[in-house]
Each structure stands twice: as C-alpha cells, then as structure tokens.
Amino acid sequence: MTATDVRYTHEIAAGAAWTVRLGRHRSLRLTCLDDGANASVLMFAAADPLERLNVPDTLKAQMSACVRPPMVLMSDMGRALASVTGSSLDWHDAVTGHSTDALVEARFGPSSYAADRNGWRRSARAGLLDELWKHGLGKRDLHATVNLFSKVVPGGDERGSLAFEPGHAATGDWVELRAEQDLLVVLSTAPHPMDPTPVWAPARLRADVAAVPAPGADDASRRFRAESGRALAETERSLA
C-alpha cells in the first residue's frame, strides 16, 4: 500500500471500539501510534453475519498457533474472509480471547463515565458489544477474537500455562488484511487480557483502507497451505 492508494484513514482512540465495512479486495492496514498496542478483532461476512471468523479452524487448517502472514482468516463455513498480506510482526495472538468488565475492574479498579469521563476504563467486550448492537448484533454474535499486535507463548512449565510477551508491538508496527468478500470488521483497542502492565495504558491505532488487486494464482496466501488455497477458491466460487 502506498499513500496514493489510501481511500480512507481513521485514528482509533486508545481504549475505544470501532467498526468498518470493508469491501471485497479492499485492504485494512492497522498501524500502532503508541507502544504496546492491541486490537481485539471480530469479523463477519457482511452479506450474512451468521458467517463469521472461526479462529480454531483458521489455526488448525494452517498448522499454526498464531496469526501471521500470509495466513487466511477462515469462516465457520470454510470460506476465506480475509488474508493477512503483510505485517511488521511475525506473531498475532489468537488463543487467549479478549478482556471483560470483571477482569478490567479487578486489575485497575472500578471505573465509570460519571467518575472518569473520557478516561473511563472499558473492557474489549464492552466496546465490541456497543459496536455489534449498532448493526443489529449482540452477545450471541461474540466469537473468539484475534488479538493483533499481541504475543502469547507457552510458559514453559508442566501446567502448560501461557505467558504474555510485553513490548511485542512498538510505535510504527503494522499489519495489513485483504478482504476476500465484503466484511464487517469490529475491533477494540482495550489492552490484552494478559497484559501485566499495572496501569491502564491502551494505545492508539491508525486504520488505512485502500483498494488492492484480487489474489492471483501465485498469491502468497493462496499458496501458503492447501487449506488456505481451498478457502480462497471456495469464496471465489461462491461469489462468481
């Protein structure tokens, strides 16, 4: 993506939620404007939101414990929703979910708009639900999130625990997604649920939307795994 390709730019505030309707063969590039960013992402087919991102199938089919280029983000119908066409980071968490109100209050204390105004500490779930309700969706439409810009790895103990890696993302880090069908993308910039930072310090993101070419026969996502190619082919067949 170059500056001349960009059709739309939006700054997503720290600790906020945002929704974008992303047309087929449009890219969404997210860039960290502060250190330690996190984006908890939900994704739905715009034509039928009952079709949505299936994180377990995405990981299993492409033999990965994280999301990274050039993986395909797959729906629960086995179709490609989006492809990860590039990133400055080689690991985006997809196994630990998103923060809840109870977790945020337990870690940072109670918060409300009446008391804290624009400093109100809201969980990722609260923000995601606010955005879902705008589109006629709700709690039943929550699904496992991908946490872009965050890294969680095995803790190395006998219990098989997980460990969050602080400092994984810095200002300027980026990830780019290419929509393979019309999408509804919902995200929150609330901190990762395992981030041990003792103070509430969410980070801002910049979103750039641009038109990009359709994936060709030699596209990296199409060739990544056999299941990646099949998911792209199934989407293309259904939209032909």
The other form holds:
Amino acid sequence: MTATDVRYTHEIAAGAAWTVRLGRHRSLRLTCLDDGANASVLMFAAADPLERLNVPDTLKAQMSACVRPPMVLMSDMGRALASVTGSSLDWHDAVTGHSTDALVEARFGPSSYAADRNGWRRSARAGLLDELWKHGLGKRDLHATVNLFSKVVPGGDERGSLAFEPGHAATGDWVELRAEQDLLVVLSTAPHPMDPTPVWAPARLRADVAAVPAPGADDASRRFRAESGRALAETERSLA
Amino acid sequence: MTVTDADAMHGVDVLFDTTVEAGDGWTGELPAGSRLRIVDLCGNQAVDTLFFDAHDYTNRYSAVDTVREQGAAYLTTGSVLRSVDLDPLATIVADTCGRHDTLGGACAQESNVVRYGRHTRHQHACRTTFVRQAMAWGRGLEKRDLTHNVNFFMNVPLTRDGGLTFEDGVSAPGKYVELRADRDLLVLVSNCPQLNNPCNGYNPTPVQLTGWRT
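Switch from the form predicted on its own to the form predicted together with the partner chain and give that structure.
Now the complete complex, all chains and molecules, led by this one.
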C-alpha cells in the first residue's frame, strides 16, 4: 500500500486532537511515530454532517467485532464513508469508546495548562469536542469512535468480557483509509481508556494525505462481502 | 408474572402498563427510583431502546461507555447503563433472559439495503420508529440525538477472533428484564419490525412495558 501521490503530510502531536477534511478518493495514512499509539476517530459526511459513521451498522453488516482491512466504514444512512485499504495491524477497536476527563483525572491526577503547559493531559472527549465545535458540531454529534491502533479482545465467555491487549501497536505501524465521499474526520491521539500503562504516554502519529484511484470492480473492499460492495455502490449511486 | 397481578399490585404506584405491538414504538418518562419491566410476550423479540437524562437530552445512553465500564459486551442483571458523561442512567435489577445486546445498533431502511439488498428499502425499520417517536415527543429531540441503543432480548455474540453475528434469540415467551431508573429518564422504545434476520424469529410480536414506583 504505497501512497504514490502524497499531497501533504502532518505530524499529529501526542495527546492532541485534529480535524482533516478528506476529499473523495483521497487516502489518509496514519503511521505511529511512538509505541502504544491510539487514535479515537469520528467521521462525518462533509456535505451533511447529520450523516455520520455508524459503528454498529459497520460491524454488523460485515460481521466483525473490530475494524480491519478491507472493511468499509459505513454511515448511518447506509453509504460507504471510507474503506480501510490497508494496515500493518489486523485489529482496530471500535466497541469501547474513548477517554473522558473524569477517567483521565482518576488515573493520572489533575492536570492543567498552568501546571503542565502543552503536556496538559486532555482526554479524547475534550479534544474531540474542541474540534467538533469548530465545525458547528458538539456533544449531540458524539458517536462510537473507531480506536485505531488499539485492540480489545472479547473473551468468548458468557459475559462477553473485553480485555485490552497491551503493546498492540509499535512505532511504524500504520493504517490507511480511502475516503469514498468528502469527509470530515475528527480524531484524538489521547491514550485508549483501557490502556493500563501506569504513566500518561500518548503517542505521535504522522498523517499522509494522498490522491488514490477510485475503487475498481476488483477492489478488495468492494469484494470483501456483498454488504461492503452494496455500501460502496450506494455512495457511488448517490454521487452519480 | 406481570406487575399487574393482584399481589404484585399491592403497595405499588403503576405509572404505565401497556402492550407495544410489533413494529410500534413507545416514549415515556421514568422518574428516578422507579422500575421498568419489559416482557417478551411471545419470545425472540428484539426491543430497541434509548435512554436520556430527562433534564438534559445531551446526557444520553452510550453503548460503548457502558460496555467499557463493565468490561463486558453483554447486558444482564447488575449491568449499569451509562451516559456519555458516564452517569448511571439505569441498572438492570432482574433478567430472566440472561443476555441482551448493545453493540448491534438499530435497524434502518438504509442499513437494510446494505445488509439485505435494495428490495428492503421500504420495509419498516427501528430507526424510522425512533424518528417518529422523537418527532411526536418534540422538546427539541432530533435525528442527531438518536444514538446507539440497547437491544433487549437480542443475541449478538462476539468471538475471540473478532467475529460478530446475529444469532437466534436466547429469549422465550414470558422472559423479562427489569430496570431501575437511577435518575429521571426519557425512554424511547422501538419494538423491532425486522424480518430479514433471526433477531425477531422472523416473526415480530408484541411486548409489554410496565412502569411503577415502589
């Protein structure tokens, strides 16, 4: 998965939030610059942010408990938002949400700009809300995040217990998403809320945005499952 | 088994006791401390349910926060249903079914197209029921307030290798789940009309909702 037509690159700081406007058939490749990275991601249709990523729809349509290539990330309106075109990892969590200020403070103690300057420990929720607000969105627009680079495994038992797998992502691990329509992608690099690392250790990411071809008839995401192909077809039909 | 039985009625203040037909919806408020019992009258009937803080609809049920905080995917007795602010909204205090889903979301006309094909675009679906319930309730509720829900009586097992499937229900006629409201709540229910998978045994049926104060 080599992005040959990189348009720009951006380093996302550790424990920070970022928004990227990702045009149709642009790829966003995120690469870990440190070990133990997490990116809690929200996604909206740029044309109408009322249409947004729907994790339950995405998982049930593709019969998966996690996000992995070549799955299609689907909106609540039955359209493909993005395809996961590649990753060095076979598991990205989507079922355990993102950190909040209360969780971060309970784990790591109080933090502020005055005390910690730009090391201020801000939760994923705080960062996501900052970014959402810039686009006229807010708390009502929160939905289940995909937590790229994090793995939470179901135990397969009666309760469906969920265990965080430490050390899942290392420096150099990557994931690439291809936008299937114009998107607003909002993300935070705060640590996963179940990460047991005893110290606050968020990781940096590099983002590469590239122009990529439209998915063809033999595209891996289109052919993954009939449901994946139908979500892509619904987007293509609506933009025809 | 319902609260309206003569014995159980003694000393309780029944707030509502209603049958919700297959494919129908229900909206109501549940004061803090009161109980809600949902009875799967005929068995294998998914009951899609949303909870909101009655005084702040932005502080609404969050499936992923609920699942993470209890460290397990399925809901049963003892499960605390949490809001986006991590506040307890309700606690499951009795459950004769044993397992309820909250990761499968609600069916929609648009997601039916993805899952089953374009011929299902005009079939009835839970998210249309939610939209109708929210419109009728008013008070500022809009589409963006409709979040990932609870599916009472629905069985969506997750596997260690990352699989997720909709399985035949673990429920049966007369099974029920009972919740205690941990704050004043607004509750939206869609009695699922899905015909294309086993979540309703391919035959949606009525459920009973009973609310009371002890």
